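Shown next as structure tokens: one chain only, the form predicted on its own.
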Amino acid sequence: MHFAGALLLLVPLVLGVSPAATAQDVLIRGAKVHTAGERGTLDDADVSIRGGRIVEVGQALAAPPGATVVEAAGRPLTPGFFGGITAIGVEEISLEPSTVDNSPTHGDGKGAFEPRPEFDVTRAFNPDSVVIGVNRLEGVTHAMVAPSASEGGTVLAGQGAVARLDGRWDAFAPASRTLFVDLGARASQASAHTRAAQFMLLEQAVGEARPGPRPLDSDFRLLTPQGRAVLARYLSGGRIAFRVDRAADIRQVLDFASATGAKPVIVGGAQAWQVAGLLAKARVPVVLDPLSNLPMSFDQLGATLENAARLHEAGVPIVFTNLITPTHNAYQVRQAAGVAVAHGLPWDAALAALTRVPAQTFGLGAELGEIAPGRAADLVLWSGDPFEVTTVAEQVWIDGRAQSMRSRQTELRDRYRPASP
């Protein structure tokens, strides 16, 4: 197939369903409804949604004239799933540097030595991206959108935000602005192969964009002046995520944080269960992938799979994302928290951390995150348990309008399969 002939195949596949609809009035009947909140688990509980808002949760709920009417009939109806630290809408082909845009090192790596949190990767996201259609089938109505300076190796690599996963153009969420820093490994390149350095460019960093003598005009800057004035906004209260390993490297950004006033999350965290009481006390959250387990460098050498589950016991909120594949499976989180349930994380304790802690972390817990009244219509009725493989989801809403459930892999399945004998 020529590529223009591709392109056109592709039109019809990534559309979905306009985010212009108007939002309907909508019944959910019958439902075993997962709250995520304080009133935890409602069986044959019944959910009434007006405007793209939820306005009622409770049992024998009349529906409003004209009301779409779901019989749910005991099915699983959750809060809408939050996909992890991802690339969504800004990464397309992973090999083809022309459709990634989360990286300003990406490819040659130059600018590896210049740290830049001016860069904000919003600005690049695609609302028609293929991609969000195929997470959104499974379940994923939210993601956070980062940078990552993995390829040409800096520590400041910039800003992201939680996107809306319904073919909007707005799709960001203000309140969930977060600074990236690379440490550890994965910023080697960028600290002359010394963690040390790592914490030496950010409290030049820091020194920079704080009031102070006027620099002499000679003088060598890190930071750009508007990278100076965005890092200042986020020392004054913003959210910085950490991706960070290793327990010792924690403890120095438990530190740098204690100094500095920043809001830390910590992303990643392989070794985060050595250092669970610090994190406890500090209330700090760790993104964490549960399938962690082998050690992939040096840095996650106490790598296990019950990292989820001490953490937890321990009282650090945690939030689950997809550290391999990140972007074209953030779906696969959902699989991930059947994993850490069957190893000891409670089954209410890994719904949270892909509705309500991620929505408390990135700012947006009086928006999404819970099935409770004056909270988004943000809802997936699902099959059976969605932590287990076998589960699909069968209607996904976004703010009260029901989504799509096809995508450009259910169109290429129905296209290319064999016809039934």
Second form
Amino acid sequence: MHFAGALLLLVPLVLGVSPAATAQDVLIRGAKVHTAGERGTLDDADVSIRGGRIVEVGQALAAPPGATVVEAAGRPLTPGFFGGITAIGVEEISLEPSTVDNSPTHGDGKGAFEPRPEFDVTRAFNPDSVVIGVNRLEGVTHAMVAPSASEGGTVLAGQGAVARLDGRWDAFAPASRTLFVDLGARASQASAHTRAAQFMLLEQAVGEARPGPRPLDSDFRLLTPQGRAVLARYLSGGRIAFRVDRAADIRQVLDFASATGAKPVIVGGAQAWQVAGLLAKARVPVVLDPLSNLPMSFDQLGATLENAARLHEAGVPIVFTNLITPTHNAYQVRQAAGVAVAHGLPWDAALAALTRVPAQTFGLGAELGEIAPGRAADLVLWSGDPFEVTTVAEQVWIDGRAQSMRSRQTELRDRYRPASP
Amino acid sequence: MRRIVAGLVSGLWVLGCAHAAAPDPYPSTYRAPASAPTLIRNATVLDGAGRRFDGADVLMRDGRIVAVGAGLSPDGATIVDGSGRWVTPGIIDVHSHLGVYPVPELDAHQDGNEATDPVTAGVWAEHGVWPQDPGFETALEGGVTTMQILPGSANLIGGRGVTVRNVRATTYQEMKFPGAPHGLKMACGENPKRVYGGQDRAPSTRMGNVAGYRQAFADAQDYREQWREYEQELAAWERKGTGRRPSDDPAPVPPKRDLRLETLVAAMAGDIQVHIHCYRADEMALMLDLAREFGFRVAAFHHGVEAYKLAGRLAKEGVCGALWADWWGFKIEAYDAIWENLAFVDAPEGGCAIVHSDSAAGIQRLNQEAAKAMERGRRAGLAIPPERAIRWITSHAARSLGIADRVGTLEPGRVADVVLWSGDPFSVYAQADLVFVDGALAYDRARPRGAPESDFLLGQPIGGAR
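Could you drop in the structure for the form predicted in complex with its partner chain? We only have the form predicted on its own so far.
Let us now look at the entire complex, which starts with that chain.
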């Protein structure tokens, strides 16, 4: 009974973010504008939005005709936050397989290496997932929707892309497409129980994807024809995200990438600080969880709350993600950003790790991640310092459109709110 | 009521009537470290008992809180400047698996779930605690001075939890909180039925779960009765005289000890605090009925994602809700989470909200988790000042563990577990500057980091990480 009621209550929420609606014209006046770009932070600044794009950032801007005017009253305004590497929209309830689509188990499901780079998790995306609304309410406007190797799955997990989280059906930006490869201890079951085999098999797959004669009738064929075509695309300058923690494995990845022509991104990187110089030199970004300070495995010995600060100091581009509860609580990246600041990362670098750097890392640098003319108007007006645990997002815009600031959770809250004393 | 016949009835101590005299077969060897008197001056103090003192001093001596107030005389104590800083009691986590599910997560270290039978009330978490878990040290850096280590939730009745002091030790007995009662870990809902249903054995449904608890407690009632009868027979036999007995009048034979049922009898007697992993409101209500049927009290529901739906009843029955601020969605019984859960459970008269971690990561930031819930509660219209919210990670936690007379507040006479925070502990930027356990300085953020406390980490290639 109650559940049916909750479903009914969802209907207006869904209508509220209808993809058919047109983008809006808005003037946000008098904000503390954290541009995440060259202009840094501007006090008492205005942001003018037309047709869903930022057209001007400055003082005392005139409101475009018919624009909605929002008085920020000095509150912080940031670009919409990147929610990290998630399964938002492809994982509703983690332990209910009928609602989970991000974790393919090809082959016999018992650890056979059956790489299917052509697997594209974005095809399963559900723009109506309540997980989207919960995260957006906390200022997350876009996130990488990624496949992951399940237990008994494959090292070559498949492809993901960055989704805009406003309920639109065509949520993915093609430029953000990324191939995911899971390496190290966590993926050893899917590769003959040894990480040496991971590179052996990857190199074999690369060999198949390259032009030239190949033993099509061989029993040792790894990829399907589609898989070869997809992998070939990524090897010619495409982006491959490697989930890997150990410093020695990161070195292997860098060698593999330079030998094959792929553009690597490190995800996890608990020991990345130990090879910060190499990563900086190769301009390889690291997507990390600033809260990861425990040696969850031998690959993560030396994990530290200072990973973000050390990598930044060395010149490595860093992006934040939540590795513990990456989907339902993706938004906790902003709390993690605060912890990173408390452990030595400059505040502006933490903001960049949630905005500009992820946009650049995933091919969307011209579109998202900064408050600057020409960028999409994906913005968040905060009640205070956006990293502070007592701060809330007061208004979220995506493409200039004010998003509903309700979710299934606020519906439940209001149903059970205790009477005022 | 019962005469103690040493060496003959070693099982009797669990029967409730004489537990105070019963020796713990695995006794605490914890010794409060030597400590110099310390006076923290001019800090903002949240005392854990609901009071806030601005510009106040905190005096510790001989491991105890002496006083909180303005202008205390140092009287030879080491003086710490608390200006701009905040003081709280040591943080208490009622739900930890440190030591039983340590890091690294190695196959050989999975000691938290005896998942071989749905009722393993005879196992004790303390017998699986690895004191070298690196998570103890990181928890200390988050201000955690006491924690309950529980078995996992694979089983309907998973076994006994242990409350420990967060001090470096070679054996868990050196950490064991002297005199703290055991906890009993029970679990509702999905986990037990998934574990055993997957093996084609009971329980595979929620019906099976409840039948499992009921049968276990019914067996415990029967066991309690056997011991009562035996005690009566023994007493009668002893009354017959102290002289030499004929060979056809042997002493009555005690029932065979059953470690599972001993634990459940002790829970029914109130000697063990019952902690139940339970997400859904309807299942919490079921467990309250179960508790009434068998005459035990529930100390706290853990995880309680839907506790807010039952907040009034929990408060009325004096049951705490040990909760996360915002974890949700990992299973359907965790789908109805709201950020205001803690605040709503705290709201009614007598409400007892606790922030728990269930996580080696989360235990490091219980203050931040409390802050999140405090703010959402305020925005929902509840008045929750910091001096109220701090109780969620101090005195309320102590109450559910049965140790509220010793820790959890800064009232005079309490154990001097004290955290000096770099600022408002409800800020993401605040860090524990100093952590005192029993009045002794256990952690000092300003001190250059030496070798890791965990033997496991010693000599590992982590040097620059510290």
